[in-house]
Every structure is written in structure tokens, then in C-alpha cells.
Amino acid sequence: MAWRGNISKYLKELRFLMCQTSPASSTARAFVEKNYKELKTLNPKLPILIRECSGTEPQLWARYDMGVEKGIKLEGLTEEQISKALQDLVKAGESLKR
């Protein structure tokens, strides 16, 4: 998992949305209480937001170079599909910087 240490080299910010107490949001909220911690501490700069309000569908989204954002539908995804969306938004990014 060594793309996770590269996540601030191709994204100028990554955001996660998602309701505080839906069973929709459960698995995006549980993905980032597990990995916020690392994701941060391997890009300590990069600013990863999570937005939380009542009714809102779980999204995952990434902001590129010129304001070019991404954004992926998280509900129904297990931790692993998420975490290998934000692995395809970071090979995104890095698509872009060619």
C-alpha cells in the first residue's frame, strides 16, 4: 500500500461526505475512522475533510491540479471498495500530472 504515502503528490485535497447516523454512510464512516489516522500521517499536509450532514448520500472526493475535482458513490462499497476508489482517484491524479 504504498500509494497511500503518494495520495498528497497527485490530489490538492481529498473529501469524504457522509451522514452521521445513516446505515448508508456506516461503511464510509467506519473506512475513515480506521484510516484517517494513517492517510494523514503519511500526508501530513494534504487537507482530507469530512463533512458531515444528516440525510447526505456517502461520496468520496478528490480535488485535483486546476481545480479539477472527482467524485465516487460510496454507498454499498465495503471498506475495501473504498479504499480501492481512493486508490483509482490517486491513479487519476496521477494521470493528470503526465
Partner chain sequence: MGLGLLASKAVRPASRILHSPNPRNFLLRTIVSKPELKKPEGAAAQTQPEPPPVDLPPRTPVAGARVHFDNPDDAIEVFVDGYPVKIPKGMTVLQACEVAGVDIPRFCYHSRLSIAGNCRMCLVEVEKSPKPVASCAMPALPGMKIKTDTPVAKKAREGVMEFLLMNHPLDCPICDQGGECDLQDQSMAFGSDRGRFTEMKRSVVDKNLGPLVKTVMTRCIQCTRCVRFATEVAGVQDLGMLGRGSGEEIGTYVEKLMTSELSGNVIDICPVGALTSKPFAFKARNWELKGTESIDVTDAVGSNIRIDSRGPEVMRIVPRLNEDINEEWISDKTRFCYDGLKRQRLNDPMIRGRDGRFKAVSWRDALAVVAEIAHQTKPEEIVGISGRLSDTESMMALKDFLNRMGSDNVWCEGIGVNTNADLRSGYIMNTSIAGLEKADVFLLVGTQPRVEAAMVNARIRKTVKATQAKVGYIGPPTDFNYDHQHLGADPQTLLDIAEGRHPFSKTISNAKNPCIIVGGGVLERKDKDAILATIETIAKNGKVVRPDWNGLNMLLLHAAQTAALDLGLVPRSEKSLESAKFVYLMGADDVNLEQIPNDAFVVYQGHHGDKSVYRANVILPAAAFSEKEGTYENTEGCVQQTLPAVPTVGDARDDWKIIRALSEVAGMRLPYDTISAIRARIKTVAPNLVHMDEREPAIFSSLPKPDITEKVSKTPFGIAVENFYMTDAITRASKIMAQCSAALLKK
Contents of the next structure:
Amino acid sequence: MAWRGNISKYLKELRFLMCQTSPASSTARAFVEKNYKELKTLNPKLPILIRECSGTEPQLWARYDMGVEKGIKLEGLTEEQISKALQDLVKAGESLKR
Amino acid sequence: MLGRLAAKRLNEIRQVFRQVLFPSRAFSTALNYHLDSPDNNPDLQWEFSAVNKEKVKEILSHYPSNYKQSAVIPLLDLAQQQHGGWLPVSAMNAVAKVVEVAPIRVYEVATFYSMFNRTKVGKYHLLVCGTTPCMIRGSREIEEALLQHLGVKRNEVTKDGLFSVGEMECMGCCVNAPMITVADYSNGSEGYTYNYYEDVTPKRVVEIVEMLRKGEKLPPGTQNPKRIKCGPEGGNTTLLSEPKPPPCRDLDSC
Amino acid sequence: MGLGLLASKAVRPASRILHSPNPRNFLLRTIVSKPELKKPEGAAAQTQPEPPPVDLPPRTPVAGARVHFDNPDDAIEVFVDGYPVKIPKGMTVLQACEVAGVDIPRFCYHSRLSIAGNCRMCLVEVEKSPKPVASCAMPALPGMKIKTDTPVAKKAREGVMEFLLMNHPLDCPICDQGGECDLQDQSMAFGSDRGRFTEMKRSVVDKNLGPLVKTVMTRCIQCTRCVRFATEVAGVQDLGMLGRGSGEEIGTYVEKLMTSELSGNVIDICPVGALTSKPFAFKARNWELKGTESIDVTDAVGSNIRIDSRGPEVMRIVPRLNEDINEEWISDKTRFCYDGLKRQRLNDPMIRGRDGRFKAVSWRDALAVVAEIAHQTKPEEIVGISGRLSDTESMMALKDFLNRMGSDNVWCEGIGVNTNADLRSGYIMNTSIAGLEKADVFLLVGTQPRVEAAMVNARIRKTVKATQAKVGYIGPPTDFNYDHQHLGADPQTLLDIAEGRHPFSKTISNAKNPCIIVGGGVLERKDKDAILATIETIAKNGKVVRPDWNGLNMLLLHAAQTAALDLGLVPRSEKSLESAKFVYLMGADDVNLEQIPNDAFVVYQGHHGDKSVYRANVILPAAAFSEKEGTYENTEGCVQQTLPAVPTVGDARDDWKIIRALSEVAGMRLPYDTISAIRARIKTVAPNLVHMDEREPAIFSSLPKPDITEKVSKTPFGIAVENFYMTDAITRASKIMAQCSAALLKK
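Pass me the form predicted together with the partner chain as well; I've looked at the form predicted alone already.
Starting with the chain above, the whole complex follows.
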């Protein structure tokens, strides 16, 4: 997916927040485990911060230019849906850039 | 009346404080901390002589190899003999290295025992027993005679470095009191002797000192020619025959 | 420290008579004969054990402690004053009494040191024992009946106290320990009211132990706590008990200063005023001081401290108990840096005029100038650097503000360019400081824990001494206070271990719980990714990271670094500082000022006039750690907060509030006004930073990461902390630290 290589073009920072053990964050954890290497290899300079904390609801935050931030709750989403959410964030960044 | 009693009691208390303690009775011989001096400081090098290194190995073999610290006392004694009767700080550091402990542990042992001299002593270190049996037989006069003759105070070394006088605890010769001991450091650790001279008188003690000064070897033991070892003058008055057997060997049948 | 509680317990209501059920008893005593007494066998037949008195409340352990049973099947039962208590096997009688809620007086016993048993104050009566027993040394046997309040025990305590006070000088009015002196408290609670000693007391010459510890050795009661502390915990065998009998002296024999970095702890440990704090001498009595629980920021350990202040002045810093981080000890730097808080303080906003001199202005003007220049600068030329003492809230505010200005160049000093802050497991101490005790092999890479994090070093030493753990060290030669193998000085040794060529790799593979500690100085190297990748290879080969044990750690250097990495304050581009036109230094004093171009506008926001002030164009005064409520995360990831102990100086404000005001003046208002609002914002960035006093373990330690193309360079590892006593703005301003670094550093 070509959009994965464009993440760093439109986003300044990507953050995954999740819980270490709760079942609600299990898809988020699985997504990170499977996709982190690819995402980082395609976007080596993009900070992809993964912050785990007990009791946290899984969330995905994107920071764009001028401090604008957008966050999506990942609770109950499957891995494909998380991927779609990421794509949405990238698209939002694209529109912000124009 | 109460006033008089109070004044009397106050006087008694004052007496206790005014009591000048016996002038030559300094209590502890050495300080529990070290003062650097040109011949006693940690920068000087000190090590066991070649002969003593063999003795060190022999001493260490008496103790388990993982408890080398047990050998501290004999090694300090050897170091003291080698250095002429006293332990400089560098000798204690050398012993610490042999025994593989921190130097402070060796300092603790050396300060605990009063026979480890940490300041200079004379080649012949004269120790006068001052405990009760010797004291009532006149050890204080012996000590005074020695100090006057040598012209030093207690624990001070004479100008020629040959003699020093110290006080010692009871050395077990109460029958032959008073007595002195001569620790002979004049020949290093090979010629080290520690001999008792018993039944001394102030005159005899001065003679002993002069004989030592000339380098003569005199036999240790009682200096009273009329006594044989610890027997009384004129020979034994008891124990002249074989001891009597017990009245009955078979106690059950008696 | 306070056995005052004990003293109050000893003053019990004297008149039992008034509480007895029969009110006529105390006037009329009737002689009653019981049927048992009429029997010819008499009382000799009555030998049943007495049931515990049922009308008294149940006993809980002293100070609300919890009893830890290593092996619950191995619990034994003893009777303390008639009460049965269950204790683990191997506990001493004193510990058994503590479980039963009875605090036995003691001088030489300390729970973290070996048992000496020489003060004899802990004597209690044990049934069937002919003499009172030293409870600190006697192991508790099953079925033992211990009695702590019988006349025998009381007489023993009075006697011991009388002996201790015999040679003790009458120094209470001039002794610093008055008010918090164990001898005072215990003699009030357990001693008799008069002594019988009329002779001359002995006196002892004072020893010089350095600029930190004041010694009045006449007051010493020869408990040997300091000797045992120096030997066991600090690892320097300097102190000893010299002489014997009443002439015993604690000293170093030769004139030696206590150079250990933990030497200040003997001040807490000494039960009397023999060893006291020299900088604090004669300054205050302990009842005048207000204690504020806070956190130390001079290094990344986050030791728990209590700041004792009197009015607006910090008088001293003492440790607080925290079993996981610093136990009961703090390093000398933590303890004595407080006088730096009173010197070189910035108290007014200042602007550098045309003649190069600073002029004090009002906040309004200063912020207006800063905002105006910030707006005129291009976003990529704006740079923000936070310092080593910055708290989380201010770093969040700085990042938010500069992001809104369009700049991405915000970082914390000490973090190198493009450091990978993605996975928390990559930069925190995953084993946790308390977990280090379970390790059996340590590999220290480019870190000197003795000067970087003294409490972590104390923990490693504790492990090495307890379990004979092996320690391998890669870096420049330094001295350690435990046995270690010096494996090498440069990353080449790391490669050897990773590829199995070095003998130490076998040590790691054979270890049950190997632990690798990488120094935070590695983050400043250019080849850091390669080094960290090599270490991950070593970790994988040696099974250092497992589900039950994560031994891969990084020991960071500054109090602000962990939180900065959590928030994502990492420099993105190599030359951002060289091409900057607007530089915002928030407490950043270790920045290389040469790199800042001459025409850049530098704003310095901090509390001390340290190095960076000399280059600043505008100075904004901020509050120091003792004056603000700030969140700090320590190197293992435990988040703690400081509380304001004293009011701040002059016109200074909290860091984050300054940035919030600046944002308002600059027209891009930050969306938080209170500290809870800013913490809510932090929660959306790194939620573990709002969980106070909690340590969130990191997951994803074995996540596959992108391949590294860089190679390890040959540059040997450097020393991150040159001078232990002067590492940040506060310690550099401190006179005590200057004296220490002049006298105590090993040349």
C-alpha cells in the first residue's frame, strides 16, 4: 500500500496508546506487532511512539503541522479497521497540507 | 547542722576531683589514630625480608586459604620483630595486602592489642609487670629505678635508641615477683627473644640494663641466686618425697 | 529518628485500680479462698498455659508493616507477652516482637545492616533462659515465650541506658541530634531518672571525615552502625573500631576522608550526635522544620526525599523510605545540593539591552518581546531545548507551543539526533531497580553507575554481595565498589560478545537472569542505533528478554530524560541548532553554546544563572524543583511528583505557566489553564505519565525493528559524568558541592 510510504509526508508524529494486558487493546497490540517494522522501514524519520499504560483505552493519535492533532479510538476495531483508521488519518493530513 | 554536713560532703567531692593521680601511671600507651612522621607514614615502602617471606608462607599454611584474615596476629608479630619492635603504618598496610583485607581491619587488630607497639621502642624493650602481686612486692620501685637510671619517662626511648620502659600486665610469675621482661629486638626477627627476669631488685635491674647495654647475654629466670626456679630460698620445704597415694583406690569397697 | 511514639506508649495510665470491674476493691480487700486452693495438691497442679487475654485489642505489626513469608509452610509460632504470633522461620526475636507490635529499643541493630549485638539495649526476657537475651541476635525458635515488659527486661534496659550515659557528654543543648536523638528518646522511655556516675568522663579526639560529615566522637556510643554501613552498603572499608574497652574510638586510623558517594547516610544512621551533617550544623532544630515529601532531580534515579524547610529556606534534605528505588539511602549529591537553591537564582525577567547588559523588565514586556520575535522567525528556524531538571508538564507545554508555531525541533538535552523513542522498552530500565536484585550476571556497557546513579549502584552492589553475581564492564577504567571484570573500552568488545567470540558471552548464556545495562551516554553517539542493535543481538543470544524476565536496561542520566523520551522530545535533524534563529532554552545548561549562531535570539527560562544565561537575550525566571509541583519519571519508568516545599524566588513562576502565558501573548493559546488540565493533555500523549507512583512495564521488547545499515564505530566509550558533585545548575551553584569536589574527588 503506497499510502504507507507517504505517512511521513503528511504526518509529523504518530502515537499508539494502549493497555498492556486488557482484551480491549488486543487488536491494537496485534496491529503494532505485525506492522511496526514495515511502517518504520518505510518512514524511518517518522516518530511512531507506542505508549502502553495499564487501564488505557486503545487510541491512535496523529500530529500534523502547526500542532493540529487528531485521535481515533481503537476499541473494538479489528486490525483491518485499525489500518483503515490510519489511512484516514493520513488522508486528513493530506487535505490539511493543501 | 545540715549546713555542716553539706559542707563536709562538698569537701569530700572536692577531694575526689583534686586527687592527683599517681604521676607515672599513664593509662594507654598509644593513640588510637595515626600521626604522620618522617619515619612513620603510609608513603614509605615496607615489605617482609626474604627470610620472613618464607615464614609468612608457613604461617599462612596454618589457616584455611579462604580465611587468610586469621593470620593477622602472627603476621603483625613477625612484622614487629622485623622492624625493631614496632609497627609503622606501612608495615600494617603490607600485612593487609598479604592477608587480603582492607587496611582498616589490620589497624583495628593492631590497636586492640597493647603488645603491638605503634610508636618507636628501644632495641631492648623493658616491660615491668605492674599487677597486684608484683606491686605489693615492689614493682613500682623497680620501675622508678629503671626510669631514673635511663633518664626517660614511660614509653619513651633513650637517646641511643637502646632502651625503653613500659608497663605490662601479669605475666604469671607471681611467685617470683617482682619481675621484668626484656623484649630483645636487637637482632631482628631471627634473634628475637622475650625473656623474663624475675625476683629483681632495683639494684639488680640496673645491673641487667648495663649488661644488656654491653651486649652480654644473661640467663633469664630468677635473679635471686638462693632460689631454684620458683622454689623458696634454701630449698623446698614441702614436696620432699613422693606424693602419698590416695587412701583407698577402690572407693566402692571402702 | 523518633522513638517518641515509644515514649508516649510507655506513659500508660498508671491506675489500673480505677478500671477494675469491682469498684469497692481499692478500699476493701477481702480474702477469698477458691475451691482449687482448698485441695491438698494446691497450685502445683495448676500448670495449664494461660490463654491470651481476650479483652485487649489484637496486635498489628509495628508501623503497619506487612510480614512477608518466603515459604508459608515454614511459619513458626512464638508468644510475645502472651500473644501468639506467626512468623517466618529464621526471624530474630526482635523481628518477632515487631510483628507482634512491640517496638524493642535498640541502638546497634539496623534492619539493613548485619547484626552486631553490642549495645545490649534490646535485652528481653525469654522463658527458660537464665539471662535476658539480646533479641536482635537470637533466632526465634518455635514455642518461645518472649516477655518484653517484665521487671527483668525493664531493669536490663535501665542498666544499659545508665552505662551508655556514663561516658556520654552533656551536649544536648549544643548537639544537632537533639530532638531526633535515639539516646534522648530511649532514655526518656526506658531509662531511670538518675545516674550514679561521679567520676571523670572520657573524651575522644574528633576525626576529620570530610566537608560533609561532622564528627564529635565523644558522643559516640560505639554501636558500630557506621562501620557496618561503610563496609556493607557503601563498599568502602574506611571506618573501623580502634582500641578496646572504654578507650574505643571509631575512626579511620590514618587521616582519610570519607570519599564514598553514600557517605552522608551515616548521618541518618548514627543514633546519637557523633556523626552529623556539617553543612546543617547549628542551623535548626528538627521540630522547627516542615517536611515536604518530594523527589530528587539531581540524577535519573528519582530517590524519594523529604525537604525540611523553615519558612522560605530549605534547611536540609533527608531520605524517605521507598523499597523499590532507594531503600533508605540517598547519595551525597542529593543530600547536600540544597544550598545551591539559594545562590545564583534568577528572580526577575530580564532583557539584554543594546549595550549587552541585562535589564530587569516586567513579565508583560518580556513575554511580548519573545512572542514578537517568535512570530518573525521561520518555523524551521525555531528550536526548543529542555534541560535536565525539567518536569513533564513544562516539557509538554514547550512541545505543544513550538509545534503550534510550526516547529518540530524540540528536544531534551542529552538525547542525540534521531534517537529511537518509539518503544519504551528501548530506553527505560526494564528490570526495574528493585528487580536488579534478582539478576546474577551484569553487563555494564558505557556506564559508570557509581557516578551516574548512585542508588542503582548500591543496588547492584547489594546483589553482587548477596549472590556473588558476576559483573562485566565495558568502558574506560573506573573504580567500582564491587568485583568486576573490565572487558574492554570500545564497542568492538560488544561485537565480540555478540558474535560469541568473547568468553563473557558464555557467562551470559549460562546465567539464569542476565542483566545488560547500557549507559545513557550512548544516546549521544552517532552509532547509537548500531550499538543498540548489537546489544539486542546479545540479548537474543543470551535469552536476556523473556516473558518472565526482561534484563535489557538503559540507565539514563538526567531526571528529565525518561519523560522527554516518553513525550517524544527527540531532535529530528542534525543541524537544527546551527541554523536556528530563535532558540528557547528551558533550563538547558549543557548545550554547546558555540553551535548557536551569533544572530540567533536566545530565550533562557530557568532558575539558575548557570552557563546558558550568558548567551541569552531574554531571561525568564522559573521555579526550581523544590518550589513547584512537577512530575518526574525516573530511569525505570516510575512516575513521581515533587511538591512545593518553599515559595519561589522573586518573580519566578512555574515553567509550564510561563509557556502558557507566552502562548497567550503569542496568540496561539494552549488549551490548559490548570495542572490537571495539562495532565489530561499529557494523558493523550503518554498516559503512563499521569499514573503517579506507578511503574508501567514496557511491552514489545522483542518487536522486530527495521534493519540497521550503520556500523559500530571504533570510538571508545566516554565518561558521561566527569565530576560527580557538579552535574547540573543546582549543584554547580552549591558551595558544599564545590567543597566536596575539591576535597573528595579521586584525582
